[in-house]
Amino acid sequence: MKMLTLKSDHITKIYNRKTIFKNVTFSVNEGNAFAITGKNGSGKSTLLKILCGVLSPSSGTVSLSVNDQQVLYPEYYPHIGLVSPYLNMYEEFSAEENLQFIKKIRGLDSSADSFTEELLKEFGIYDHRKKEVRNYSSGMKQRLKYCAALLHNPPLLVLDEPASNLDEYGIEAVRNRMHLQKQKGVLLFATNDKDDLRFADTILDIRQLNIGE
C-alpha cells in the first residue's frame, strides 16, 4: 500500500493586512485523521484550501509525499478528494452526467462505472441519478459532492464541515465513509461538531494560534 503524508510547515495567511492564522505546523500520515476546529471566521476553510492547493499561503509550505517521495503540482490533485460548501455541481446536468464529466477529467475509464453506482447508492441518490441537479435539495447536492470526491478513491479525503446540510441518513453515510477513510488513507476535516471530532486522532484548535481579530 502506498503511504501518504501531508505536512504543513509554518503556514501563515494574511489577508487585507489581517493575520488569519500564523505558523501552522503539523504532519498527518496514512491511517490517521486530523481535525481543525475553531469559531466561525477563524480561518478553518481558508486553511483547508491552502492544504489542498486551492489557495496559496502568505508564507510557509505544504508538502504531500507518497512513499517518501514528494508529489509536486499538478500531480498533487489526483491524490485528493475535496468536499466543501464552495464547490458546486453543474445544475443543468443530472447527477449521472456530473459524475461522468468528472470521471473524464480525472482520466477514469468505464471500469469505474460500477463504483459510481455503488457511491450513488451509498449516499442515497441512485434513484434520482437521472434528475437535473437544479431540482435537488441542498442535502442531495451535498451527497452528490461526496460521490464526486470519492470517484477516484483518493488517499487523502478533505472535508469542510462534513455534516453540513445533511439529514440523519446523509450524516450516517458520511460518518461511515469517514471511518472507512481512516482505515485506508488520510482524513482531514474542519468542523465544530463534537460528533465529527470523535473521528480525529489529532485536533488543531485554530483559536490557539496567533489569530488576527
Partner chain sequence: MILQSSYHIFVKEFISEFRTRYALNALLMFVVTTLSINLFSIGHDSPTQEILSGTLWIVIFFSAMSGLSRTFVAEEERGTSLTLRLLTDSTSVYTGKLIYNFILIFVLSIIIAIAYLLLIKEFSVKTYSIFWLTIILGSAGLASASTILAAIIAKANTKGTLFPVLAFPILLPLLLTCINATKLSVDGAFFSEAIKEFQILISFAIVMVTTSLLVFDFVWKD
The other form holds:
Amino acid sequence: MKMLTLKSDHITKIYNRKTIFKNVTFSVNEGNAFAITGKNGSGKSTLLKILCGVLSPSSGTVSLSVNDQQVLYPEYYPHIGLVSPYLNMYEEFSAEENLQFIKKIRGLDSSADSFTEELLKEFGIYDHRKKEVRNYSSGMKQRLKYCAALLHNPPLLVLDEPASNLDEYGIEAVRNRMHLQKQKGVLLFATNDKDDLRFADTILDIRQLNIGE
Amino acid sequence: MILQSSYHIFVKEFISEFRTRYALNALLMFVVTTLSINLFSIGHDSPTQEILSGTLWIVIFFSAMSGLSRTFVAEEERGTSLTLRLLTDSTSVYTGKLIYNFILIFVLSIIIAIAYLLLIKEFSVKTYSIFWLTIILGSAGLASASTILAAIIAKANTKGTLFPVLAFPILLPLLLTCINATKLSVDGAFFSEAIKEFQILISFAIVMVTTSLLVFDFVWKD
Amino acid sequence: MKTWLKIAVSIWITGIIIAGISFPMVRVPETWWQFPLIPGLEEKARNIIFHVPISWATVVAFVMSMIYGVLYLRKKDIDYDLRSVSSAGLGLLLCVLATLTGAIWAKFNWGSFWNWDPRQTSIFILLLIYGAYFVLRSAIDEEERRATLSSVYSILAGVTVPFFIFVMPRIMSGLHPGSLGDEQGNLPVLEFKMATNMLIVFFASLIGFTLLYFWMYSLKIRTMRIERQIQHETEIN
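Given the form predicted alone above, what does the protein look like in the form predicted in complex with its partner chain?
Whole complex next, starting from this chain.
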C-alpha cells in the first residue's frame, strides 16, 4: 500500500489580470476525501488542473509525495486519474481503442486487459466498446472517461463534477467508485451537488477565499 | 519510455489521420491545384531552371503550411490535449508529433517532386543525389520548425492565417538553401559542391529541434 | 534614466547631428572639423553616421526583447513581458528607419532603392519577424498566454537569425562594404576607410543612438506599466 499525500501551498492563479483564487493551502492524506465547492466560474476546474500538474499556477507550489518521497514532474502521471469536462476522448476511435492507446502510453502490461473489461462492465458500456466515441451520448462519454481515469488504478482520483450527464445507473457506479477510492487512496473532487458532498471529509469553499484583491 | 510513448503517439496520429482524412485529402487537392496553376501559367513558354526550382519550393512550402498545423489544432479543438497532458510528458508528445509531421511532409514532398519531374518537361534534374537529399533534408527542416509553431498557433485565436505568417521568416533560410541546392542539382553540379548546403540544412533541423525541446513545455502546459 | 543623463544624451545627439550634417567635406582636410572626401561616396558618406548606428540599435532592441522573453519564461513575471514588448516596439520603429535610410542611400549610390543585397535582405527579414511577433500577440487575448507564446516565438526567431549569416552570401552577392565580392574582401564595415575625426563622430553616434534607445525604452516601459495599471483599475470598477 502506497501512502500518498497531496499538498497545495499558497496556490494563486491570476488569469488575464484577474485573481481567480489566492493562497489556497491545504493537504490531503491517504484515506481521505477532499471536496472543493464554489459557484460557477469560481475557478474549481482551474484549481483541479493545477493540482493535477497540467496547468502552472501564477505562484505557489503543488507537491505530491508517495511514501514520503516527493514525486516530481513528469513522474507523477502514474499516480493521477482525472475525470473532467475539459478532458475528452478521441472521437474517431472506439472506446476499446481509446483505452488501448492510454494503456500503451502508460506502459501497462497485459494484466490490465481483464481489468479494462471489468471497468467497461462496471460502467455499463461493455456492449458498446466497439463503437466509435463520436456515436456516444454525453452520458456514455462520461462513463468512458471514468474507465480511462481508473485504468492504471491511480492512488489519487480527481473528479470535476462527478455526476454530470449521468443517469441513475451511472451515478450509482460513480458513487461506488468514490466510496472505494476513499478507502484505498485519495479522492479529490469539485462539485456543488449536496449528495456528492456527503463523501467529503473536508470541504473547501472557494468563495471564502480572498478574491479580487 | 520517452521513445515508447512517442511511438504510440505517432501511431495514434497516423491512424487518426487515416480515419478522418482531415489533412490528407485537402493536401492532395492542394498539390493538384498548385501544380496545375503552375502548368497553366507556364503554357508553351520555357521558364528558366532557376524559376522552376523556386516554384517547386513554393508548392512544397504552402502545402506544408496547410497540412502541418492540423496535429496540434485538432487536439486543442476537440479537447483531447488535456488527455494527452495527463498521460505523458511533453517531450514524448513533441517527438511523436514531430515524427508524424516529418513523415507527412516527406511523403508529400516526394509526391510533389515526382509530379513536378513528370509534368514539367523543362525541369530536368541532372544530379539526382543532390535533388533527393535536398527533398529529404528540406522536409526534416520544414517539419522541425512547423511542429513547434503549430503548437503555438493551436493556442491562438486566429489559427488558419497565422501559420504561414509566423513560419515564413523562420523558414526563409531553409527555403533559400533548398532552392539553391535544387538549382545546383539542375545545373548538374557535383555532389561535393552542395556539401555546404547540406550542412546548413542539417544544422537548421538540429537547432530547431533542440530549441523546440527546450521551449515546448512552456507552450504545451499553458 | 537620470535627468543629467537625459540632458547629456540630448546635447550629445545634437552635437552629432550638427557635426554629421554641417562639417564640410574637402579633398585635403586641414582642420579637425573637415571630413575627407571619399571618392564614389562624396557627400553621401554622411549617412554612415546615422544609418549604421540606427541599424545597430535595431539589433540591440531585438536582442533585448529576446533576453526579456527568456527571463519571462524563467520567472513568469508579467513585467518582463512588458519590457520585451516595449523593446520590440522600439525595434520595429528603428528597423523601419534603418530600412528607409538604407534605401535612400542605396538609391543614390547603387542606383535603386532596393537591391536584395544580403544586409538589405537581413533587415527585411527582421521586419518580417517583428511583424509576425506583433501579429501573434494581437491574436491572443489572455495576458499570460500571450506573454509565453510571444516569448517562445522570439526565441525561435532568434536562433534562426545566425543562419542568415551563412545563407545570404551564398545566395546573393553583396554591395555593402565588407560583403563577399567587395574588393576589400571580408573586412567588417568599420575597417572601411574612414578618417580619424569621422571615425570619432561615427563611434560617438553609435554610443549616442544606443543611449537614445535606452532612453526611449525607459519612457516606453513606464507608459506601458501605467497603461496596464489603468486598464486593470477600469476593469475592477
